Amino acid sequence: MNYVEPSSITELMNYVTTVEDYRCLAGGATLVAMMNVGLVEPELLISLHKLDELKGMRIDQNVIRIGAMTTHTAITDEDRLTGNASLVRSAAGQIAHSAVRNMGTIGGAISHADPSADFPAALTAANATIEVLGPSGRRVIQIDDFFVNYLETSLTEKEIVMAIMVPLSPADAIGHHLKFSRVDGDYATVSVSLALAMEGRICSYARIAVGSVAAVPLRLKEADDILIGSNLEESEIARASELLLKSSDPIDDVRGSSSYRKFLIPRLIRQAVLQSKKELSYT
C-alpha cells in the first residue's frame, strides 16, 4: 500500500481520478480498524490532513460551514453553533470518548453512514446540506438526499465530501440530540434528534430524525407537521410518534431487538419534545 498527503485540493483531484483502489484518510477512527482487521486494503492512502480548505468553520449569510476535517472535539467546542445548529453541536459531544473525539472528523463519519452512528440523524434533524467535490466539480446535496442505504451515500465514486453547511436558524430553535445506548460511548440503540422553536405556545418549527431504527435516519414530513402549529399536548407527540414507528424497520443486533427499538421510538421522541418545550418556556 501506497501513502500520499497531498497539499492542495488539484493535488487531491489528480490522485483522485488516477487511482483506481484508493481511501481518503480523514481522522482514521473508523477506516484504520476497517483495514486492521482486513476488512479494507486499498492500493492508496490518501491523507486528508495538510488540506486547510477542509478544516475549521465559519458563517456565511446565517448558515454554518464545517469544513470536513473538523473533529467532533472542536464542534463541541464550538459556541458559534447556536439555534437550529446547536443540534449538531449537541450530537458531536456525545460520540464515542474524548480520545476518538479529538482525532474523529464529521466529513469521516458522514461518509462512513452508519445509521447508528450521531451525526447522520443529527445532521437530516438540522436541515444540513453537504458539499462535495468529484472530477465535474463541485455541487451540494442535500441531507435528505446524501443517506441512500446502510454504509452508502449518494456520493458518487469519485466525489469527496468538502464541507457541511448547517442553517442557522430558526435564531430561537433549541436542538437536542438524545441517545439511548447500553453504555457510555457506544453507538446509539435509538436515538432522537429534534430542532424545535416556539412562538408563544404554540411550536412554529419543527423536525425530527430517528436514527438507528432503518437503514438511514428515519425523517417523515407529515410528523413535523403534526407538532407545528400545535401546543405540543402529548395527544398531539403520540400521533407524529405513531407515524415514525410506523415507518421504522429496525434491526436486530448486539445493541437491541428490533422490538426493543420500536419499544424506545415513542419514548425518546416524547423526551425530547417534552424537554425542548420546557426550556424554552424559561427562554
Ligand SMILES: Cc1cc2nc3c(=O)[nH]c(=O)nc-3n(C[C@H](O)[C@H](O)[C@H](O)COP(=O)(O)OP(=O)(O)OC[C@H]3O[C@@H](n4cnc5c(N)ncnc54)[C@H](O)[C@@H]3O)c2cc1C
Given for the second form:
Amino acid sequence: MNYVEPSSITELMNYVTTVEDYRCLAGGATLVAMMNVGLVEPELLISLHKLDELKGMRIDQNVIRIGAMTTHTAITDEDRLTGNASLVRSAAGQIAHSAVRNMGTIGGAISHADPSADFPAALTAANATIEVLGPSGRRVIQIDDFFVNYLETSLTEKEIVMAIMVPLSPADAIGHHLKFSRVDGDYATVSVSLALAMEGRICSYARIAVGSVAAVPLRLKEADDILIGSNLEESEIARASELLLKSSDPIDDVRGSSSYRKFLIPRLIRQAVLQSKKELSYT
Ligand SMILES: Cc1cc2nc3c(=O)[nH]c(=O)nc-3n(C[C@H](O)[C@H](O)[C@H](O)COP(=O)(O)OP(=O)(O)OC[C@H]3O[C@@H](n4cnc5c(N)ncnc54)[C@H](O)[C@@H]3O)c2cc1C
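For comparison with the form predicted on its own, produce the structure of the form predicted together with the ligand.
The next block holds the full complex; its first chain is the one shown before.
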C-alpha cells in the first residue's frame, strides 16, 4: 500500500482520477480499524490532512460552512454554531469519548454513513447541505438525498466531501440531539435530533430526525407539520411520534432489539420536544 499527502485540490484530484483503488484518510478512527482487520486494503491511501480548503469554519450569508476535516472536538467547541445549527454542536459533543472526538472528522463521519452515528440524524434535522467535489466539478447535495442506504451515500465513486453547510436560521430555534446508548460513549441505540422554534405558545418551526432506527436517518415532513402551528401538546407530540414510529425499520443488534428501539422512539421524541419547549418558554 502507498500513502500520499496532497497539499492542493489539483494534486488530490490527480490521485483520485488516476488511481482505481484508493481510500481517503480523514481522522482514521474508522478507516484504520477497518484496515487493521483486513476489511479494506486500498492500493493507495490519500491523506486529506494537508488540504486547507477542508479545514475550519466560516459564516457566509447566515450559513456556517464546516470544512470536511473539522474534528468533532472543534465542532463541540464552536460557539458560532447557534440557532438551528446548535443541534450540530449538541451531537458532536456526544460522540464517543474525547480521544475519538479529537481524531474523527465530520466529513469522515458522514462519508462512512453509519446510521447509528450521531451526525447523520443531526445534520438531517439541521437541514444541512453537502458540498462535494469530483472529476466533473463541484455540486451540492441536500442532506435528505445524501444517505441512501446502510453505509452508502449518494457520493459517486470519485467524489469527495469538501464541506457541510448548516443554516443558522431560524436564529431563534434551539437544537437538541438526544441520544440513548447502552453506556456513555457508545453509538446510539436510538437518537433523536430536533430543531424547534416558538412564537409565543405556538411552534413556528420543527424538524425532527431519528437515528439508528432505519438504514438512513428517519425524517417525515408530515411529522414536522403536525408540530408546526400547534401548542406542542402531548396529543400532537404523540401523533407526530406515531407517524415516525410507523416508518421506522430498526434492526436487532448488540445495542438493542428492534422492539426495544421501537419502544424508545416515542419516548425520546417526547423528551426532546418537551425539553426544547420548556427551554424556549424561558427565553
Ligand atoms: C471507538 C469508537 C467509538 C465511536 N463512537 C461513535 C459515536 O458514539 N457516535 C458517532 O457518531 N461516531 C462514533 N464513532 C465514529 C467516529 O466518530 C468517526 O466519525 C468516524 O470514525 C469517521 O470519521 P474519521 O474522520 O475518522 O474518518 P475515517 O475513518 O478516516 O474515514 C471513514 C470513511 O470515510 C471516507 N472519507 C473520509 N473523509 C472523506 C471525505 N472528505 N470525502 C469522502 N470520503 C471520506 C474514508 O475513505 C473512509 O471510507 C466512533 C469511532 C470509534 C473508533
